[in-house]
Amino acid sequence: MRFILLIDTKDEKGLIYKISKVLFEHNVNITNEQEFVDNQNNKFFYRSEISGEDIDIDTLQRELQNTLPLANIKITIKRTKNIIILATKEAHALGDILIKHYSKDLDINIQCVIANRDNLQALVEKFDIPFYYIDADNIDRVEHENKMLQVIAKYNPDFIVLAKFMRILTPNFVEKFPNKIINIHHSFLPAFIGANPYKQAYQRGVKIIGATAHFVNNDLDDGPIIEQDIVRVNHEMSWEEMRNKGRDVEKIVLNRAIKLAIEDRIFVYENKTVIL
């Protein structure tokens, strides 16, 4: 069997050859391996792919903490994850991540969508994904997120993806799912936050627009950020146009956060990322 390794602990001499004569006394083969010192916190970051017959992880895992007291260790079977998509109106987005999941260019599987419009539902059902509408204008936002939890719990995900979610989560909502809503953002963060940047971006005169793909916490486009691009931009395009041209990106980044978060890529600290 595969298994992912993730280990982030306080930098130190001599961590790659603890964590080696582990895996080794353990008859576990390292397939790939990346790892990461950030010198100012003097942190260290360790993934690796590994892999063999008749891994005891309940053991290894112990064997590991043993060794590196102080470190965040997991291992995860290497699988196809889980995800359940939440959309609003927006087709671009969501549509983009179902084409990639029929063409197996993401390997996901889709639980379910749920949106709080009705008209993507069409969309959904040509890939034969269930589709859940819960209308959000005539209850109020709990009753609305409860309604979604309902749901949710039927599927327990991997992650939750902000397929153009329009709306705010709640505190509640939020801390159910640490670090595993991933939102896109259609803007270059931290600029031009909250609602139609694409035209705050037109009134500043950008040269350049981009799209940011972040974890969701309780401080508005504020999570740890996953993945950023951009694309240029000129005085001759009305603000529509640089919207047309950002929804392109926002694609791009969105589909690449997915594939790092799917693989065990992501680290996560000091409201930042790592990603190995």
The other form holds:
Protein chains: 4
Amino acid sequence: MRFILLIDTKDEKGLIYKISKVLFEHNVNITNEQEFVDNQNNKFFYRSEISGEDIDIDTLQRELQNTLPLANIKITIKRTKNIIILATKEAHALGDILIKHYSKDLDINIQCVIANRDNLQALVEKFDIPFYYIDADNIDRVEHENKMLQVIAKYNPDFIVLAKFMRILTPNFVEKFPNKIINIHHSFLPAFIGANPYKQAYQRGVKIIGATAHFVNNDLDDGPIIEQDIVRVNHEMSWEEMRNKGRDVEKIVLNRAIKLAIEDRIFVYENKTVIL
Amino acid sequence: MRFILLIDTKDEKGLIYKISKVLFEHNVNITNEQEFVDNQNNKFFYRSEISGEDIDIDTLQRELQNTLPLANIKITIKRTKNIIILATKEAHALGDILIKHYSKDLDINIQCVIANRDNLQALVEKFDIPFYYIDADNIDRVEHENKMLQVIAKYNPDFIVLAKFMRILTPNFVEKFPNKIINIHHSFLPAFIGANPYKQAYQRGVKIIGATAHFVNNDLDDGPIIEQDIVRVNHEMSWEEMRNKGRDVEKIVLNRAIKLAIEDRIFVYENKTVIL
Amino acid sequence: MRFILLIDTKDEKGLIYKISKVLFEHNVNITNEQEFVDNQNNKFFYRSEISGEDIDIDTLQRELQNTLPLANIKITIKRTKNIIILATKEAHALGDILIKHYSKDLDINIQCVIANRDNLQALVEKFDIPFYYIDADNIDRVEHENKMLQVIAKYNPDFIVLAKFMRILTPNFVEKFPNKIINIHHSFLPAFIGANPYKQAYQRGVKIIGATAHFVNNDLDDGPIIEQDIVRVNHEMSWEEMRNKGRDVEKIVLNRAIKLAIEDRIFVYENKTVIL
Amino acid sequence: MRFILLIDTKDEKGLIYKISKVLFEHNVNITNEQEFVDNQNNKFFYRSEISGEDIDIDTLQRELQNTLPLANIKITIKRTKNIIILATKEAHALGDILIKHYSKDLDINIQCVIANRDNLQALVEKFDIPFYYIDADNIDRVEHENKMLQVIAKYNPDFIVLAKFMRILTPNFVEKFPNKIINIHHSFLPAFIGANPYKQAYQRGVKIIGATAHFVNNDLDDGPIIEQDIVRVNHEMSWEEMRNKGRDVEKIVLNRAIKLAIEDRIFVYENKTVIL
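Form predicted on its own done, so how does the form predicted in complex with a further copy of the same chain look?
Next comes the full complex, and the chain you just saw is listed first.
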């Protein structure tokens, strides 16, 4: 079996020696190993993929913790992650995940799709994935989120992916899933926070537009950034053409962020991400 | 009704005046208009979208031809183009077109998909598009192409899109569709022509990989280039990881090329493209 | 002799016909010609390079104006433009212009460099270009700008280039040079307006940084954007490393903007640029 | 004092443990540390920057070598590297290095510039750097190289940078400086090997051009690639315009490669680079 070992802690001399000593004594194979020291903030981040016959994970965890008493240490089995997708009405970001899931280009298990419009139902059901239409009209935000939470509770996903879910989530919802909700914002954050970023970009006359995948925290579009990319635009393009060209960037950036998340490569620290 | 007017000819003084005079006298609206003069080769390229009540296209065409007797002049109704897709077994490029077609992000009519493997059948039929499995094993190249030509003849498409169709077409097939077959090659041409470009790129140790959409002519991977794009790679990536990262570039480059083709924006000249 | 003809006006039917008729009757050669119609705002932009024996520019101008009474029409001789550079202490953007000027890769005449620090003097004088050190300490903003204006008045430049000039210009200064002051801002505007954008970018944890060249108007970093470009960064980089990597983007974006400006390719409209 | 420790060897279990044990016992500070395992080829690469009071480098080296008897182990003092630049007549790549050197944006010591044309002499001497004009006309290749080798021998540089040196070096010259000669090729290798790559790119009608920095080995343009980057072009551009736009990419890619080299970040393995 394969495991992923994640450690973050205050930096000090000899950390790699101490970690590698415990791993060596347990006779584990290290398939790959990355570390990063933030010298400015004196922080240490470590990720490795380990395997071996008869690894006793509990003992390994305990000995690592004894060696590094102040560290956050997490050992998890390497496995296909469960995902719930929240969407509204646009098909491009959702559709890209559905195709990648179908063709096994992305190692995820899509448990269900929840949307506050019903137009994506036919698309989702083509792929035999449960679709929940939870209308947000005529009910308040809390009631709408509670309905979603009931569905989510049934599945207990590893990550919730907002594939152009065009509603703002309340702190109550968000704090239930720390660093587990991945959003794609259709601009190069922190430019054009909020509604209609393509219109904002058009009006500002920018020459490049972008997309940003980030974890959702309590502040709108202000969570830790996971990945960004851009595409050139020019004065000939209407905002609708910018939006259409931007959609390809959105879906690719979201997909890259999902890939990093499901491989347990993202540490969050001071509202930023360290990606190993 | 809207029309697209395409003109290419030897450059000479006053071409724009002569064209715009005829259009003015016919009282047409010009929605947009682009021209390009290749001063080195003394060639003139012109594209406009025109509309108006009671445009008599035959008369307009005749008068333009009288004014510019040596020019190639083409006036066509602006309409949704018909596409046939040829594929083999990879789902990403095909799937992206299917999703864009489904969500109306790409203004095409997919008439059918033809493949020399059968594993894409289930995906295609989810979208209610006819799928033809034409096996290439145990028959010769000409026989295989003839079977495809019989299917294509039933539909008479505007363009044939090779969405990772992993077979080389013979000159006999290609010359039936001049500048109508769009291929996506999974490298930054002219680097890594031929088979397994990602393996070639891996072995050469490049730091960037790319994809190239081009019209297919008789020479392998040597047709007029329509669009290219790239993505960074590094020493950590195996060739399979390069391939997976490259697939997103492939599908986007192919999609951009299809968009340019269906909008009649591509002139082919001396094995190069002029895009207006 | 070569001339550049610039026209912008309200769009209406037959503009190209009317313009090209006048040009045809004057028997001018059109080397290249670009137009753009902003359908949403009903605006027409036109640029061409024209030449010919015995062109009577005054007559041509008058007849074009008679034909298009409401249009802004400008005909200028194509010539090397005069530039004054304002700098503070960083050498990369200034140095790049100096090298390009020296090697004739950029068709400009640098009249002088004005700086509010003296450390760049030695570099500038290597290239035999007048250097004015105008200290901004211990005098108020108006007095400092007046000293600069006195120098600028001696030269009457076509454009003023701010090559990392780290002071904010007052409206009084700026309004003397409408669409003639080109600034390079070291971020992907409108993200990170104001001071220390690299520190801001570092703190926000972005994965891409950029640079923006824009005309300066009265509002800080809010003028019409001419050109932008970006480069990838990651969690391993300190803000100083981001700055160093960003400097290459800054100088290239600034250089592209200067090139567009000196070729008279930039129209400014509603605080945006149309680039022909 | 600071040292850089480089290790490459066949991969085996416990390498990091063994290395970090020796370092821990020597009580060194590790400022940063990177490793890479090429699982396919079973190779291990390691780089760290170490410091500490009273580090006995000879003992450290010996103990590491005893622990890893089959490894290549190199410990060097971290210091400013000495560079000799070879050029021909183009100023952009050379000029960029001169400015970066002048402004201390690149931590190098330029010992001299050698060129086979004399037009760059004035530029180089502005920066008080020795310039050697060694004409290649009317003498054979070996004689020309011998004259250069005599100059180089006086300086004993860490790296030789070919800043658009437009001559092919013989194996005799090249093999004296293994992985020490850095060339910038003005194309996206392996596309457009050889002469006039911009003309080749123009004729092929590509939509993107690039530049490649690589170590020079015996085969033309076939050495290990260090860095590449690209810029978009289109049908409107002549090959001279492609060249001018490409020059900015050339100089930036060359500069990034120099930076990686002088920081001892490049391992060469099977004609590829591993960059840590």
